[in-house]
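Take a look at this one chain, the form predicted alone, written out in structure tokens.
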Amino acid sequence: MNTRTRFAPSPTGHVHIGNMRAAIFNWLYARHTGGKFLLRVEDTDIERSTPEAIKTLLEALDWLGLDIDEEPLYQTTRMEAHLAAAEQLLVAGHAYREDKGGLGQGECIIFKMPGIDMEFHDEIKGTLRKPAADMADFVIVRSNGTPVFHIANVLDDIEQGVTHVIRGDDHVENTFRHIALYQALGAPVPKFAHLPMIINAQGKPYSKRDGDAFIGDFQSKGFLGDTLFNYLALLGWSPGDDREIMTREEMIEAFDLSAVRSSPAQMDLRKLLWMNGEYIRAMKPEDFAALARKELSAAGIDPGLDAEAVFALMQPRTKLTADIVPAVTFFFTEDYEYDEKAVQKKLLKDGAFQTLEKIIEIFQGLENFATETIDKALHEFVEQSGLGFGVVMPPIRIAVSGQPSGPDLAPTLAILGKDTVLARIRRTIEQFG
């Protein structure tokens, strides 16, 4: 059997991580089995499924590297087929017409459940059963003549030749209905796999209230597409060992639906942030430099041609691409802002300006203003003065960068250069002293 999986979202303008995780699992399974990964846009909600919403969806797939193997199927183009299938079910006695609720608003077409106990094998949850008494007949065409989700979903899966339906476990109840529809339509029943829910620390469904929940949120915050793909792939699935950072190829090779846990998966934003930092640190220096230049350019900052030393210094410290601009701006402009809290806590305290005056004297005496000589001079001053690094270093850092923290101070000063460092320290003393 040639595997064919699909991602079938209803575009609304925001793409939730739960939906995108389902897309990732479908993509991984298709790639693992050498099959096809398909996209169906369930765009029947005309008010919400705008061109902009569909564009957002497609951009999210592209950002995560989820390439599709055939042209997307848009559900709005299939309404005639959905209605024709409903009529076929009526003729065959598998459906009937009824004024639902007796409100005189017109007749619906209602699918007649077979009236027998049902069971199916879920590729993740095992065998699931439901007694006939708990499965009521259900509407497949509304009184206004529009097909509902159930028949549209099943008909389109048949049309696309889907062999494996991998979706959230909120659809388990629907699956019993859908299997009955497949059987009534005389179509092969695909295999089903229901993914565990993504939850917060309290065990409740993860939502925007718990933090970033949409793909666009993570992208704008500075997460990499590869990071989010890796993290979401491991949210409910494990390769069977302790690996957490994995390449696409490694995930494709290891992925198996039988290794997907059936219990809910907890979202951990701290772990995601850690993972993003690991991905950034693993980037080739030239790739990080290109990324940094892009971020700076978008902020209207020209780093010039000789900025690689700055980027090399910042890459190991960077956890989010959105942090690059605020972290390195002071290297490229004299118009940087001072952190008010840092000024109050570390600069405007007894002895800070006297320390800076002494640092000026020390730095002026350095003929070779390089990382090693700067570091040695600072260590000697700390030892001789008895002040401690926690007293000496912060005022210098604030003076030259405006920031309370940053990369190692000695290489930072070396990159800025002796003249710039001395000028900035003098200006800081003049401004705040």
The other form holds:
Amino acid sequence: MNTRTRFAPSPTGHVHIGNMRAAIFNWLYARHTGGKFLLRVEDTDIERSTPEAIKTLLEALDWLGLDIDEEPLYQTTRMEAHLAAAEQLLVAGHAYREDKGGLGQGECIIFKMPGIDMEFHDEIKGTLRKPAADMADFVIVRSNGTPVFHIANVLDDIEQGVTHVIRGDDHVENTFRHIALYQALGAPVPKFAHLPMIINAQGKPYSKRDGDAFIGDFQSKGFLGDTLFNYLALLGWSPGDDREIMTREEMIEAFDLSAVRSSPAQMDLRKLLWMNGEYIRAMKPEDFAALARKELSAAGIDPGLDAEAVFALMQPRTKLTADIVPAVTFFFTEDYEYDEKAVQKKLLKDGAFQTLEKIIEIFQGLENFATETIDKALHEFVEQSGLGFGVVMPPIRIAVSGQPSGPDLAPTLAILGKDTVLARIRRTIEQFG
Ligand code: GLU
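Having seen the form predicted alone, could you give me the form predicted together with glutamic acid (GLU)?
Every component of the complex follows; first up is the chain already shown.
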């Protein structure tokens, strides 16, 4: 069988990570089986499905590297087909008209459930059953003549030849109805796989209140698309061993619906942040440099031609791409800000300015202002003065960068160069001393 999966979102301008995880699982399954991954835009809610909302959706797919096979199907173009199918169901006796509410506002079309107990095999949850008594007939065309989600969704899955419907388990109840629709329409019933939801630490559905929940939030915070892909793929699925960082190829190779866990998956933002740091660390240095240059240029900072040493120093300690600019700005401008708290705590303290005066002397005496010589000189001073690193280093760091923390101090000073370091320490003493 040629697998055909699809992502069928209703665009709203925000793409929730739960929906995107469904898209990722559909994509992985299609790629794993050598099938096709399709997009259907369920845009019948014209208030919310604006062109911008659709653009946001397509950009999110692109950012995560979820390439689509074939042209997307827009549900709004399919209304006639949906209504024709409803007519067909009427003719065949699977549906009837009713003036719901009896208000004379026109008749809707109602699908007649077969009146038998139903069951289906879910690829993740196993066999699911529902007694006939719990399944009521339902509206497929409203009295205003517009088709309802159920008929549109099923008809379009038939139109797109979908073989596997992989979606959130909030749709399990719908699936019983949908199977009855497929059967009444004489269409083959696809396989279904319902993904358990993403939950917060309290076991409740993960939402905006728990932290970032929309793809755009993660993008603007400085996560990489590859990180989010990897993290969401492993949220509820595991390759059967303890691998956590996997390439796309490895995930495609290992993915299987039957290995998706049937219990809810807990969102862990700390782990996601850790993973992003791992992805950034694993980037080729030139790719990281290009990314850093892009961020800096967007912030209006020109790092000049010689910034590679700065980027090399920053790469291993960067967890979010959005952190790059604030962390490196001091390398490229004299106009950096002093962290107020750090100034209070570490600079305006007994002895800090004397220490800085001594450091000026020591640095002046260094002929070769390189990481190793600076490091050695600082160690010697710490030893001779008996002051300890925790007392000596912070004032220097604050003086040259304005920040309480940052990359290793000796290489930072070496990159800045002797003249700049001395000038900055002197200026700091003048300003605060
Ligand atoms: N538009 C529906 C949703 O986003 C489609 C669900 C589906 O069949 O995948 O919930």
